[in-house]
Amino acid sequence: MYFAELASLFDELTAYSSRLKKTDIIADFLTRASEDDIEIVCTFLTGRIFPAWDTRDIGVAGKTLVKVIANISGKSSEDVIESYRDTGHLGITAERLLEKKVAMSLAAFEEDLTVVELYRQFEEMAATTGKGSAQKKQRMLANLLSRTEPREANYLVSLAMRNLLIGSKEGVTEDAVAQSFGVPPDAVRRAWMLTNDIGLVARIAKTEGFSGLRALGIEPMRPVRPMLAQNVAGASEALDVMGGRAAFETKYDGARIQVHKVGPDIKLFSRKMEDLTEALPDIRVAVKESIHADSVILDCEAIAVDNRTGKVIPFQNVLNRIRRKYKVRELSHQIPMQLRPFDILYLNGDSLVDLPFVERRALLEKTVVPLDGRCKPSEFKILDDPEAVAAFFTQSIDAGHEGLMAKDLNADYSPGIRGRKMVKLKETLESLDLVVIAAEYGHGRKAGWITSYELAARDEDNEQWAPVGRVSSGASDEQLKELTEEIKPLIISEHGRTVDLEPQIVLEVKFNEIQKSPNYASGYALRFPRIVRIREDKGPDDAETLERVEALYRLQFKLKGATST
């Protein structure tokens, strides 16, 4: 399949807003796709280059693409940046500028680009590291873009930036796979949920049908998306949601870690499915000594402990440990980590995700042998009395933790789903995890630091970032320095003290209330926002949606009405 054919599909998808129409278009296209192409096509349809579980990254920054587009179009980098400020999207900028380009001589001697070839080139970029790698990637991208028409260039750049604007949400691709190959949508959804790989699911649906999909499941060494929780106001609401009785666990102020073990081999993955194995040698040793299983997948929280006091130290310190690539062992002595497994998904060749939580918990406690404080199951109680829940909550807060998790005793484990089978009770005020889309340098004492950040939520309907305000308070000098260093490689353009960024950094932000505002494209603004912490464990796909911002805005009036009556 030529990439031009896939670009035509993307064109057609952008022309319609109807979910059903998009599903029909994709389903028809997939029936004509070969086995070699279908995995790549379906992964590309989700805006990714590699499957969600795959930790590879092509490592191409926005500034690199600006240089490549300038080179291919015959324009200056300043021209590209000016166009980007107008379009807000480098793919659209590439299309605009390349429409006016004179075809490069290279294009006359190259065959048309195929989907498989593009994917192989992306694989090579991901494998290219070390000295000279940036220049090599630039040459590879220039070669690829020189072989495309302007519209194709838009989609190629969009894929490289993971910002494909075609309105094909995950659910649309799922439904299209089901329709194309005559299998139940629920079977496709479940297979994707467990494998974290829509391309694989599509290929199996095409070649093996329903029976093949049913055989797919979670596997050790292939991370799955974590099950997620909703917030509740307190003990009574948690018990109401769970039917009057639930499992309550300590909610630790740490980092979500997924442990995979097969024989002597151990892998540790973050919430974003990054491989953290080398960064956490102390956790790896604890798993080796504590986990009694031939093969296992555990959902856990990693916490940091103060060597002198034995007390849990804040989340940001946990992230400092996880981020470090050098002097890892030295730092593991300064900030020792402990593991608190709280769920088990796989054990000795069998998937456990369909078992009730209470049965999984029993298997967890048999599998994880407590190892001092270094590795032991999360603190756990089955409760049905709001006062007992409140007492457990206070105990958790006094110990330096965030609060409690409440879990339905009969619930299965649903990877990637945020439902009410699991809810959280926290002491802190409402907060939002938002993406930084632009920023501004400070002045005076902070002249060299980036100190003000424009925040945005995900507008899923329009596939855009919806700004909801700026934040410039709450961060320490150390955090400002850290943010400045993280932001610099993400800068696409600068104008005065303001910089436009690739949307990669997530900040947790508290606020007093949400207001209607004509000043931001979202229609909303946060009042008195302040930074709580940098969410290194979250990526842009984990950021809050505009729908949630709107829901919180409406909830404010309900709460005010309840208070006034």
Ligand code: AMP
The other form holds:
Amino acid sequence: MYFAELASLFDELTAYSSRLKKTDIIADFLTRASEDDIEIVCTFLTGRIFPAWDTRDIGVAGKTLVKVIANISGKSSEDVIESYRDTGHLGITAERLLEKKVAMSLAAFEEDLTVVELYRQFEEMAATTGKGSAQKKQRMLANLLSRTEPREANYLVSLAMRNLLIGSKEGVTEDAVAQSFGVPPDAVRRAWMLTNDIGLVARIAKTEGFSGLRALGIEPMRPVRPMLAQNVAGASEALDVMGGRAAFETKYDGARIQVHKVGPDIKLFSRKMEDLTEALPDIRVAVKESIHADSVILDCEAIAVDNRTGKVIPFQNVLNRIRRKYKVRELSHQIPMQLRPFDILYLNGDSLVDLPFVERRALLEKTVVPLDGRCKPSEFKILDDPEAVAAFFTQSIDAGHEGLMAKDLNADYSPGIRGRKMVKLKETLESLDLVVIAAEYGHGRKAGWITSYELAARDEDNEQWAPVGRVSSGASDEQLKELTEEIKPLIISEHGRTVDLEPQIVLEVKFNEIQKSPNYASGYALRFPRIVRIREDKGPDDAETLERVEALYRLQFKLKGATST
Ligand code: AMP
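Next up, the form predicted in complex with the ligand in place of the form predicted on its own?
So here's everything in the complex, that chain up top.
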């Protein structure tokens, strides 16, 4: 299939806003896609280049694309940035500037670009690292773009930037796969949640139908999307949600780690599904010694503990440890890490995700043999009395943890879902994890640093970033320096002290209140926001949605009600 055909599909999808219409269009298109193309087409449709579980990244920065677009369109980088300021989207900028060039230099002798060829080129970019790799990728992109029509260039750039605005995120593509191949939408959803690979699911739906989909499941060494938790206002609400009785566990303040083990091989994945195996040698050793299984997938929290006091060290340090992958040994002495497995998803060849939580917990306790403090199952109690929950909560806070998690004893494990099978109780009004979409340099003593950040939540309805405020307080000098360093490669354009950014960095911010506000496109604004930490473990896909900002806006009234009575 030619990439031009896929671009026509994208054009058509952009033209309609109705979800049903989009589903029809994609379903019709998929019936015509070959077995070779369908995996790539469906993954591209969800705005990704590689499957969600796949840790590869083409590693192309916005600035590189600006250069390439300038090069191909015969404009200067300043012209590209000027246009970008107007369009707000590098793909659209590419299309506009290339249109002006009137196909003059369209390499007439080159063969048209196919979907498979584009995918192979992206794979090669992901594999290109080290010295000279930036230039090589620039050349590859320039070559690809010189072979495309302006509108194809738009979509190619959008894919490279992970910013495809065609409204076909997972839900729509899922429904289209079901419709196209006559399989139940629930079967597609389940297979997609378990495999984390919509392309694979589409291919199996096409070639093997319903029975093929049923046979798909989780597999060790392929990271699973973590199940997420909603917030509740207190012990009583937690018990209400869970039907009066639930499992309560310490909520550790660490980093989520998924442990995969097959025989002697162990892999550790972050919440963003990055491979952290090399960065956490002591966790690897602890897993080896304490996990008694041939093959297993465990959902865990890794915490850092001060060797002398035995106290938990704050989360930021956990991440420093994970981040500084290259100074691993040195740091494992400074910040020893411990593992708290809290769920088990796979054991000795069997998927456990459909078992009730209480049965998974029993298997977890059999499989994880506590190794002093280094590796032991999360602290766990079944409770039905709000006062007992409140006492456990206080005990957890006093020990330096974040609060409690409550879990439905009968619930299955739902990868990637933020539902009410697992809820969290924290001490303060929830903080929010938001994406930095623009920023500003400071002045005076902080002149070289980026000190103010525009924050946005994900608006899932229109796939845009919805700004909810600016934050400029709460960060230490150390954190500001770190943020400045991380932000610089993400700058797409600068005007005065302000910079526009690729939306990559996630900040956790606290605030006094969420207010309705006409000043921000989201309709909401944070009152007195302050930075708590840089969420190194989260990417833009993990940022809060506008829907959740709205939910928290409503929840804060409940919380106020709860504390005033
Ligand atoms: P949050 O990051 O605030 O959405 O809270 C959910 C996170 O708490 C999970 O992603 C885990 O990383 C973490 N967590 C800590 N302790 C537990 C536990 N016992 N069970 C489940 N999640 C936990």
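Positions refer to the first chain, counted from 1. Only the largest set of C-alpha atoms that superpose within 1.5 Å between the two forms is called the rigid core. This one's a predicted model, so the numbers in the text were calculated from it and none came from an experiment.
A.B. asks: Does the distance between the two CA positions of E550 reach 2 Å or more between the two forms, the core being superposed?
C.D. replies: Yes, its C-alpha moves 2 Å or more.
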